[in-house]
Structures are given as structure tokens and as C-alpha cells.
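As a starting point, one isolated chain is supplied in C-alpha cells, in the form predicted alone.
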Amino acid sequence: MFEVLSEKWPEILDFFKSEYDVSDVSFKTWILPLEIKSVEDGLVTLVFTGPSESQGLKYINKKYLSFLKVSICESLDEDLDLQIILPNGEMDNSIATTNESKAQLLDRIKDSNLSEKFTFDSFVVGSNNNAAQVTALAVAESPGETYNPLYIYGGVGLGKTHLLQAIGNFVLEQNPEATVLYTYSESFVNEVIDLFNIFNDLHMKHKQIVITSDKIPKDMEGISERLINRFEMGLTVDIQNPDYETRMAILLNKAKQESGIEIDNSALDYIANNFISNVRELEGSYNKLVAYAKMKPGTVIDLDFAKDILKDMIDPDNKKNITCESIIEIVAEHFDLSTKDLISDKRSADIAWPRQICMYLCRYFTDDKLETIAKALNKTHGNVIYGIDKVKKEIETDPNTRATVEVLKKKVDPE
């Protein structure tokens, strides 16, 4: 069996990488250093010779062990167990981590100005933030080796701070010798004389730099052009407003963590449909419901309860806040598509036409610039101009198009 496994090992790794969508960086860092030691009595033993040794072993067991086992069993058509050890025979004893070592980790997290609650495990991934999450994890797994600097930008309350601190927490947990500093730009600038030289020194020494902002680098104010150029030489990714699916996933995730309170999905749906601009206000409205429910033991958080408690935050007399994101969701639902389809690169007529209607409605209902509309739909400025003009012409010449657009207008703004 050892010879068979050794022969098929490259094939197994290829299957594992593609089947579980493992990034090149993660594959190189954590999987390629695995070597086959033995196959005895139905137990496959691999040796990890990669970085961080015991900490790296702990990470592999947590994230990849079950997937590797499935890949091996499917390839060999055998029901086998799997264990991974270090070259000295040491196994992962992280389950028996002492309170002292946990306390030491928490102290290091505190000393780094981080919060232990911001981790990759607690970050809800959606179409709006997937690219940022994937690159942030790659940076955390191999700091200083790729995407350096990593620049994450997006509006208020969309998860930039969460990802930034998740990187720091991950690095501290995996490498006891690592030094991490989370700081605000104002504090950092006040403590050093020449930020440009500090940046260059850290970068030349392959120290990972991660920056977050609500603007792209070139729009940052009070920062020298040569430093902005340094920001742009790594990777810049953005986080957009969460779509409905992501908002519901965030709320359901929080609801799972509650104990002693019954929460109906209709209440969560109400929150997800009315708080759409960022995660902070979404979680804030949820927290308010839970706080009021705890004041009266036995209270069920249902739709009526949510409407009553949140009525001061959702004023029915005010016009509904219409955004490109809310329009995209309405159009997607009308045409029985996903929001991912509408903002994808797919060009088939069944997707391209609803996408162009989105462009038209965004221009009709919002004051957003064409560039903003283009960004929301993951398209170019020229695509938006073409799409809007096309829909305008169809409205003038085709009664069916005119009727469809009118229906969608009422869905966007029932007033």
C-alpha cells in the first residue's frame, strides 16, 4: 500500500488542490512539505517539514486533515485513517493546550492592540468580500511573501477592521515568535519622523504590511505621492456592501450563538431587507432586538416584535434608502438570477439584459456617478453608458421592455 500511495501521491495532491480550491500560496506553504512516512494497519502517517513546525502542524490538522483524508481514500478506494506528525515524531497536542499558554496568547494579542474576537472563523464570507478574505488569509499564512503590501479599502462597517485584525490574530497563534502591531495611521505618523523610510525598511526586510482605508490609495489625502506609489505596488482589493445572502448569513451566524432566546427567521429577513449599507448597522439592529428580548424572558423575536422594536430606526414615513446594491437584488430576484450572476463576467443574453436594466435603474433612482454604478456591477464606465442607452432605446420602441421596467420601478420604490 505504501508503494501505491507513493505512486499516486502527485495525483492525490492535484485532486486535493483543485477539489478544495486551495490557493497556490497555501498549497506551497502547507501541503507540499508533507511527506509519506508509512501506511500500516489502515493508518497513513505523513510528516510535516514546513514552517513553524508544531504551530504549522496544528493549523494543517485544523484546516486540511479531513480533506486530505478524503482525497487519499477516494484515490486509493480504501477506508483509511490519517495522521500528520513532525520529523521528530511529535504529534499535535493542541487540544490539550494549557490555560497558561492560552493566557500567554491572549496577552500577546492584547499587547499587539488586537481583539481576540476578530478571527477568520468569525468572518462571514460573501460575494462582496470574498476577494479580500482570500487575499487576507494568504497574507496571514505566508506573511511578507506575497501581496506585500496588502491594501484593503471599502466603506464604513464592511469588515476591513475584522480582516486586518484576523490577520494579526492568525499570525500570533501560528507563530509564538512573531511580532504584530495594529495601529491607526494618525498614531503611527505621530510616532515617526519619516513614514516613507519606515515603510521601505519594513518592506525590504520582507515584513508584511497590511493597510485598510475607505478610499483607494490615490484618493488618500495628506499622504505623499511617493508613499502612495508604495501602497499601490502590492495588491489592492475592495470590500463592497454585503448582498442579501451575506446579510442573512451574518444574522443566522449570530443567532446560532444565542442561547435561551427564540429567533424567527422572519425577523432576520426583516433586518436583512432594511439594513443594507453595512455590517455594523445590521449587527446593531440585531443586538437591539436581543437586548430588548432579554428584558422580558420568554419573548420570541418574530416579525411583529422586530417591527415594533426597530420602528425608530426604520421610519415608514421616510423614503426607502435606494442604492445600487438594493436595485441589483430586486432585479436579480425579478429575473430569477443571483446577484453573483449580475456582477459576474458572464455575457449571455439572459444575464446581460437584466444587468443593463440594473444600470438604467441605478441611474434613474440614485445620484451615483457612472463610475460608482460601474463598480457596483463590476463593469467599466463604457459598459454602463452603453447599457443605459440601450435600455432607453428599448423603452421607446418595445412595449414589453417598457412594461418590465415600470414593474421594476414599482418594486424599487413602491411609493
Ligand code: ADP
Given for the second form:
Amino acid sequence: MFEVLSEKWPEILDFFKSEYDVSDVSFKTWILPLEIKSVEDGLVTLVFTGPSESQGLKYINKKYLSFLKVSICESLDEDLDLQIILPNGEMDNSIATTNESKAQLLDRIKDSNLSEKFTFDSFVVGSNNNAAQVTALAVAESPGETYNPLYIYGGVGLGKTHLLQAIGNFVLEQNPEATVLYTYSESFVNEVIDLFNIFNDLHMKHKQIVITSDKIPKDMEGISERLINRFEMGLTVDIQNPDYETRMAILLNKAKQESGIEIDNSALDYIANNFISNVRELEGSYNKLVAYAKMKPGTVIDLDFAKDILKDMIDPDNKKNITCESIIEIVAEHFDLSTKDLISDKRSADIAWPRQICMYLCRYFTDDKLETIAKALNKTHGNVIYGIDKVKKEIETDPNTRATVEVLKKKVDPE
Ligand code: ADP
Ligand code: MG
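Other form of same protein, the form predicted in complex with the named molecule, not the form predicted alone:
What follows is the entire complex, opening with the chain shown before.
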């Protein structure tokens, strides 16, 4: 293989230069100084003899490594890995591309108590988790420097642990020197006895701390007041129930990775409509369909199949019937208004505001189109868009609104 590669090397470089439109100067500076060192166990090693040593190595790794790899694999028609080292054998350890370091990375992921499955790549972003995902990524990119601690809260099965682990995986992948620990607060408290001092110590040393919980900090049980205060010092973000689009996106994302099985969108739509407040259950029902379909080769997963297989999980009698009408009633009662007021033409603030909250909740809990919501409230499509937007903004900026909406959500869907 070494000989073949050496022989084809000029041709490979020509291909690389034209295919990726590399300028003459860059080509001369960074690519020509590469020499083939070895080809062993599917790993091509090149030596970089060009300028500024480690920095230069870092640069070509970042800019050209994957393109070079593709060029080599294409021209040899082999699936090879590629690494570039300095003449003294030094590697750029800010990247992990070789077989060996991938295995090492997996080891470090395991040592950290993490699972490599939960990454930012596999996390579907929707309006329900956007804020949490963005902050989690910011924390992963510069741990200890932005939001510390980061506190993510939200209901069961909504992706908190997924994001938490994604941060850990990202950090481990970017930095081979990093230490990451994923642990349960109970076992952590038991192991180290005093989480408060540990917390302060880590925090003072700018070590990133990320906490997830199904409660806001002050409602956490078994945690001392002073520690809760510390939790509140950082940034608290929440994850909400996914809306219909996000639920479908999560399912489509899974279906995309499936091979050899035909899945009709009607089946996904059925699941998305029946599991609205827990991604774990959404995934669980999807997995069940796939498992059953695999038992009978040739099965197409369509609406009838889904209804049949999931009949035990979806009990029509138990299905909560949340409609715009029921939401309007609950909101009216909460604000001590009549439903008539809410759907009237009155525009005073004491009525307009609860009405806008209705719009928001209808959008949140039902899959009704904006037109349908507008009709239920006797308003225009534009009014509804404006209203939902306003409530969203208020929730972000005003803790009172946020609390009110939380209470109303519980009233609409007590679970
Ligand atoms: P939580 O910790 O909030 O109870 P998890 O993080 O364990 O929930 O999520 C439950 C399951 O749903 C996991 O398998 C996770 O990968 C999946 N999941 C949740 N949210 C998403 C998302 N936005 N995209 C992809 N998968 C998700
Ligand atoms: Mg969890």
C-alpha cells in the first residue's frame, strides 16, 4: 500500500488542489511539505516538514485533513484513516481522528460515566429546547467561562440528560486533557459528604458545573439553602414540551437512520399526536413499531399497523381531550372572567392579556392551525400571531408571567 500511495501521490495532490480549489501559495506552504511516512493497519501517516511546527500542524489539520483524507481514499479506492505528525513524532492532540485516539476517546467517555450516543448532533432543536441547547453549546465550547453553573430544568423525558451528556461528550472530544464527571447528586453528596464546599471549590477554580433537574433550584429537595443560592447564581434554562413540529422532527430523524424498513409518515404523525409531553415515550413507541415490524420482514409501518401495535399504550378513553374551548374555560376561570368576555370584542388590558395567554396555550397544547385558534377566540390570524409572540416574550422577561403560565399549564394538563 505504501508503494501504491507513493506512486499515486502526485496525482492525489493534483486532484486535491483542483477539487478543493487550493491557492498556489497555500499549496506550496502547507501541502508540498507533506511526506508519506507509513501506511499501517489502514492508517496513513504523513510528516509535515513545513513552517511553524505545532501551529502549522494544527492549521493543516483543521483546514485540510479531511479533504486530504477524501482525496487519498478516493484515488486508492480504500477506506483509510489519516494522521499528520511532525518530524519529531509530535501530533496535534487537539484533534481525535485516528483509530487509536477514537478508541481512547471512547474510553474517556466511559470513564466519565457518559454514553457517546447523546451528542449535540443527535439532538433535535425545536422552539421548546432552543434556549437550553444554545446555552449548553456555549458552555461546551468554553467550559467555566460563560454560564457557571448552568442549571437545566424541565419535565421528565424532555432531553435534559441528553444535553448534559452532549456537553460532556463535546468537551472530551475537543480536549483530551479535560476531566468530565457525570454523576447523580445523591451519590455525589454521599461520596463527598459536603457538596457545598466542593461546589465552591470547583466554582472558584472556574470548573464548569452543569446541573439538571425536573425542578427549579428552590424546589429541589435534600439540598441545602445555601447550595440552592449558589445554583441560582448561574444561569437557569428550561426545556418545555416539544411542539408537534419538533416531535415529528425527532421521529423523522430516527426514521432516517433506519434501513430496510419502510415507515409511512402517517404512522409517525399518529405517534406525534399521541405522545406530546415526553420524548422518551415518543421514542419508546417508535422503537416498539420498528421492533415489531422487523419480526415480520416486508412489513410497512403505516397508520393501521401503528394503531394496532400501540393499542395498549394509547388508550382512547384515557386520552386527554385538550381543545381551545377547554383552555378558554380554564383561563377564564383563573382570571375570574367569563368565556364570553374572552371571545368578545373588548380590548381592555384585563381581558386582552388573558386572551393572549389563551392563544399561547392553544398553540402549546393543541395542533390546531392559527386560523382555528383565531376562530375559537373570535379574532384574526394576525391577532393570534401577535398575541402568542407577546406572551412568549413576557415569559422570557417577566417571572410573574412565567409563573402564571406554568400554573395554567398545570391546570390544563395536570398529568
Ligand atoms: P430527561 O433527562 O429530561 O428526563 P432524557 O435526556 O433522558 O430526558 O431524554 C429522553 C430520551 O429522549 C433520550 O433517549 C433522548 O435522547 C431523547 N430526546 C429528548 N429530547 C430529544 C431531542 N430534542 N432530540 C433527540 N432526542 C431527544
Ligand atoms: Mg434525565
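In this text, rigid core is short for the largest set of C-alphas that superpose within 1.5 Å between two forms. Positions refer to the first chain, counted from 1. A quick note: this is a predicted structure, and the numbers were derived from the prediction, not measured.
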Given a core-based superposition, decide whether the C-alpha of I152 shifts by 2 Å or more between the two forms. no
Rigid core fit then T119 CA moved by 2 Å or more between the two forms: no
